[in-house]
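Form predicted alone, single chain, as structure tokens, below.
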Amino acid sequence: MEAKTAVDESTIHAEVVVLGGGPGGYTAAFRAADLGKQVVLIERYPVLGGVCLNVGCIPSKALLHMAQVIHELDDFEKHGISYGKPTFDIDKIRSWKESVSKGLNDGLARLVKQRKVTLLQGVGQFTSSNSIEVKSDTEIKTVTFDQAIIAAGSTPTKIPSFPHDDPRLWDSTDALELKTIPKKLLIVGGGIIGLEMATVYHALGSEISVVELMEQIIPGCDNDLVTPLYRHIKKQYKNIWLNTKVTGIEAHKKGLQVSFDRASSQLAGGIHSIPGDKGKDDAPASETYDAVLVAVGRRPNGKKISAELAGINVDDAGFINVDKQQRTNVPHIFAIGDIVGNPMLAHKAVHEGKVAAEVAAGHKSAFDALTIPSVAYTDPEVAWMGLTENQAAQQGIAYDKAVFPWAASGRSLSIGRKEGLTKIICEKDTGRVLGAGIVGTNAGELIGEAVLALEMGADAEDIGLTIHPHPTLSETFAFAAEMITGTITDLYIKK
């Protein structure tokens, strides 16, 4: 009788093995898969969908549009709806939260069955250039490959020197865990994320602080952009300290105490100048919270993956260089997403991973976005795309600018937000678009039109003929460009 071969279960051959089960690579796996390759993904978390629909974008904005509909209710006391003051089942908030990234991700799975992806729940880290080992709780095992796709992703960035091991110093997953209101929260760091938790935790009662090392609040985005924001917040935060160092955290029975470095302190008030504000105040040298949330920017994760046993060069930061066609100095491993460069959003990753899979699989295709919008889902939001007026000015690009006020928006007054903007930022001689920017109620639904225009070469005079529906926030935008071409008549610019 002849002998069977023994068949080593403990290995797996993919044609392409995707290391990461985040939105840029569970995309990779799937348009590698629907384009005929055996496709093996490596996902270190029970379930998929990263710190995105986990620990991040999507539970955020679940509790962020809980956010939004407590300070809904608030502003219409003034015009004579009263609720009276609301009450929280803080268990009932986390389980509803919960179950909008559980439908998530049992729609993944679903998908991953239906593409015949083979999913491997574990770490993965290189062994070689051509096979991963995958350790989970039970079992390891190997992935040899002809091409990879690293989709590893980022952490939130620690401060070495502060108390990690007490529960009450957060980062944005110990935020988003919901397990306790605290009466005082620090937010360290005036960022999207910072700002977005700040949200949150105040509409739940929590006294909020927020301190920030640069000048102004999300650090970045034009300041007439993030005035409107911080003009809304100012008012319901207890404090707002820009320009100030946070230089130590102790842990202490009543709580955290935190130490400031005051030199170059102020209360938004310089560039952020308010009527009536006092225009500077330092914080105080030391002051003692309930809790402390860290969100001063994320790492990549690429020293965490062994990529230099498979020849890959990562930088000192952990950040892999690619090419437009996100192959790594190994050509056939690609990496895509926060591991490969700023700016750390979901949706850039999720393009990177189609041009990944699309070139793993033979196809001409590369990254060429002219723009990658972003977006603070704060109240009010603050979304921006292209070139910023900043950057503009570096360069020395000559540019003409409109910005139309929200308080001259009928849809704006009628749901009594009236503090928005939009801004387009526009070629001098051509007036061809380059950038624009809108704070206010849903300026993230209504920042794609302006990426489209971008993207498509269209000019003021494009969008100002184009007929948008009224009463609606997104005519502000044609607004803005009838600024631009001299066309305008809902306001009066004197010649």
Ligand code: NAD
Given for the second form:
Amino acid sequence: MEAKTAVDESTIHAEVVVLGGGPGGYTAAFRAADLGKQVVLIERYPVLGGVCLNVGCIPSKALLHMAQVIHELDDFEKHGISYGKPTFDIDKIRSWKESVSKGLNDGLARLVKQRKVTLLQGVGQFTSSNSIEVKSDTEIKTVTFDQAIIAAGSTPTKIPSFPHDDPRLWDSTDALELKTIPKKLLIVGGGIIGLEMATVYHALGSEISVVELMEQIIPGCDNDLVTPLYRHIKKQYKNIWLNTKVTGIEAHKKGLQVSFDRASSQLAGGIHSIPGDKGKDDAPASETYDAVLVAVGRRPNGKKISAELAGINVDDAGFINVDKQQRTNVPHIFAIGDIVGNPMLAHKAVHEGKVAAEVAAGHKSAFDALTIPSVAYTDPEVAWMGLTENQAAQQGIAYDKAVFPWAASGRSLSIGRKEGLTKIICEKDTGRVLGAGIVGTNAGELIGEAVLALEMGADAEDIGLTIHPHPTLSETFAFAAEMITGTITDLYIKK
Ligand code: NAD
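Switching from the form predicted alone: structure of the form predicted together with the ligand?
Whole complex next, starting from this chain.
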């Protein structure tokens, strides 16, 4: 007969515990389980998927698809198809958006069961280098572990002096809730979140103003790639103020009164400046809005998990430093995703999650991706990967570049858009792909080929000689490569 031992039901043991159930966390948990580990996954919310699936990438893409349909129908009016002005049932749109996330939540719940991962709902905090306390509304449990993977993500940056308790002051989560459609919406931050949400609310009829601190929108991307986007949205939005800072926001009954610092905006129009547009871009001293979305970046959650009790070093900004195997300074504790550094992107977290799980299971894995692609799902989309031209110039790397204009692409013209560009940057001596950027419809899908080319060590000739289907937007990548090799016939380039 088996000897009966007293079991403390409030304590469970994990060979691998994963803290955080976003894309990085659930991937790490699933990979570790597939490699034979007994896994406990801790998630504070009742559903898995984290920011990306519930209040980020996925719901925003559903709403961006809606925006695209509205604009395409609008555009077709001049070509003979008219449906009249759209009307919006905001409750139905919201339910549809939520149903998209829910489908994925349900799928993840099934994957957890299939892999026999133990899911614990509650907020987890380290209590030592081998234990985490998990608090939910109803109970407190302790998870002791052999190895841990921290995947606790990030939260939107708040500007302390702003009235964040006012429901008209939004972060990205509030914007995605789609509670109301403000008549006048100010977006603070011309980065990816700000511009994606601008696309959505503009389609729903809001008057949009964007204020960006730097001299161009999406500052990390090469200027020539964001300029077509800038020109497109400049026609749609009320204002885009560059080199401009919000100095204060005051809550009044009639709206949020926002003051701007014009002192730093002499370069109004920034480096995208459109001829004849000069001076139009100065922000007023102050203006009142029905809602303000603050999208000025995200902060890692490193300081919210009592990492110090496990002996893990967290820097002042809240990041946890890791090596190529995703190990923290405590060898049996790994960290992945937003909490270990920029870029804060789900696809980076997923790959890091796999590496951490594999190393925890004794494999010799390491994170050695050559690039992490970036995409703004705006209209047009902007996507880039590898070395940007700015970086190549800063690092003194000798390169050749080619920019294929989509105005010469039959497919682009047939979808009524010609502002796109496909740019390729190749090493001068070898022709090997160093970087690429695309602006235009579906740029986010198209950039995948460039990433593969970089990872496979392809050169411009390899790409130009690869037969791309015609007529497609994917051809533009081959055309750009042919511009490098000098074999292009779809354009005439004077020798
Ligand atoms: P971001 O860093 O992309 O952009 C923030 C922008 O705000 C920058 O352009 C910055 O110059 C500007 N800014 C900063 N302080 C300002 C101020 N006081 N006034 C005006 N402008 C100011 O950050 P985000 O858009 O908030 O996104 C956060 C993170 O989420 C990023 O890492 C982003 O890559 C990621 N994200 C990615 C996607 C995607 O992949 N499509 C979508 C959403 C978010």
